[in-house]
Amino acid sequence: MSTSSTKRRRIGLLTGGGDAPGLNGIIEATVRALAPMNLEIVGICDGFEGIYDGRCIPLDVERVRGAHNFAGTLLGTSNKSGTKGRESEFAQALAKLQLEGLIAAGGDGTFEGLSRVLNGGQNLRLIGVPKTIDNDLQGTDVTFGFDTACAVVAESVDALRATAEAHRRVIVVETMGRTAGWIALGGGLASYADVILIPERPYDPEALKQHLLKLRASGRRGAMVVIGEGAHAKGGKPRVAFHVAGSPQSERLGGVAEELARWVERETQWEARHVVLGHLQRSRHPTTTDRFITAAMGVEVARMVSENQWGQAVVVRDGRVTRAPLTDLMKPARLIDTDHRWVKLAQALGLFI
């Protein structure tokens, strides 16, 4: 029997960009759902870096069993390598892997990088799985990892409220999200934070000051503020903490919680402290909601492979996992409307936003 007749179809699986709770769930669900097809499934290590370097590991059911319970990604990931100016190099490295198709779980940076190769006319058979804790990808109603990130924020605010009230303090909690405020809004709303500041709604410092003074005058011992890392006052702009050389998105936002805490002390004479949750929002084990989403997505990806339906993405719309054009993911960030129902809900609860 010839070698070509016994060679199994070879499918690549990649996780790119920042890690998100649920990536391991995507890996496990996809591999388990593809198992009956007798494919050779190759896990690409460390996102795009693994393609450039040709670093892969074989994936089978035993290797991924139980992975859904853990944050991170057993394949590793990276947000430091792009394809801009390296399109031909990327295409050549990908060709060396001899893949029939590639399943990529990533965010805007991952799909922007892959789109450069697609637009260059390369024969890349791709299925996209949108991923970001920031929940700011177009084309899907929600991204896995977002619910878990909100749970971290809500649980942290609930816990920190005790020490805020014990010491008569304002505690300012900084969340991730870049220029989108979904995590701050979702986590702040779930924990009934007294103040929620998001990038899409630049705040009025005087109105914020009066809100805090009113809380204190009412006898409140402490107050909780949740602020997205890209939030800023009216007339201001997001605070850049540092830059990462070589990254598709080199600017890293941050430092607003400490800045705001010092402002609160100066303007209200209410002692204030700040807490930056940072990567804790990425490192919690996935919530049940995120596990359901990734399980359903992995099964749908397997169906798409079995039906030879490449060039699409698996997304969540109207509460169901479905398919959409890949181009739906390659659009500007999805931001919060100023009159979003969650904003109105926060206002109805008497929260400052």
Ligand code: F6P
The other form holds:
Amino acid sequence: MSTSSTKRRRIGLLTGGGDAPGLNGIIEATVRALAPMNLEIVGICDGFEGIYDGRCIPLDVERVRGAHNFAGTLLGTSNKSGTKGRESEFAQALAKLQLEGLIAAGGDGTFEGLSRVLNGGQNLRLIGVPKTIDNDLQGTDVTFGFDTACAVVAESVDALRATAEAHRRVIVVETMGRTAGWIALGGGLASYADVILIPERPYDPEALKQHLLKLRASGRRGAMVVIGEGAHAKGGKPRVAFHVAGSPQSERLGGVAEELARWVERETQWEARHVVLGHLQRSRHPTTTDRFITAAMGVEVARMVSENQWGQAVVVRDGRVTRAPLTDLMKPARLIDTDHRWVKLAQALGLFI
Ligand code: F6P
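Right, and the form predicted together with the ligand of this protein, after the form predicted alone?
Starting with the chain above, the whole complex follows.
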């Protein structure tokens, strides 16, 4: 009887960029659906950093069971290191991991970084899973994490309305989203915020002032304003709070809610406060919608591995999870059309946008 065992095929799983609720769902669903194939599945720790350092952990069903319920990522992630200028170091580190293929859940920074290595001639067998709470990736109709982020915004606006009205105040709530206003618009709409300001539609300060004055004159005690972190007045530009050295996208935006609250007090004499929701938007347990998306994506990823279909992404199109070229995810951010149906919906509800 032979004692030699056949080496199992080795697949890597990586989560890169800012975390998004649902990443653990992708990990659990993928590992569960791959289980019948008896592969060796390794999780790369901390995104690209784990590739550079060769750090990974074994993944099996027992290790991932129940993870879907939690935000964050059990593998860790990082949005601080890219591959620019380090292409050959990255390619060598990756080769050392001896992977048959890599499943990467990430955003534009992750795919841009991996494509740099791919373009460098590496024969990397990759399956891409689009991820960002910002919902601004091209190639997919929606990204998981976005619905959960909107839920945080809507729940916060609905809760803050009580104190705003108790004190006769305007409360300005700042959301994430950088150049795209999806979270501000989705969360603002779901909570019927009185004002929704998004980067794609620079606002007219005079029109905003008149809207607030009219609300107060109508007897309203409080008003809720939702502003995306990249929103600005006509002729203005996004407010950069600080830079993260080495990050593929080094600018971090912020500070617009506080600035706007002071402006509201000055211009309307309506007392104002501000709240920055920040990373709470990334840390809530995933909504059912996000769980359905990640379960279906994980199962599709496993099918692609079993069919040996690498070099593609799983995406959501017309309400279904399907496959698309990886390059579809590497295009400029997917912004909100200025006359998008959600914009029209907000207008029809009498909200300022
Ligand atoms: O891309 C996701 C995102 O959450 C942006 O909306 C936000 O501007 C940024 O990440 C914040 O990044 P960090 O976690 O580095 O503060």
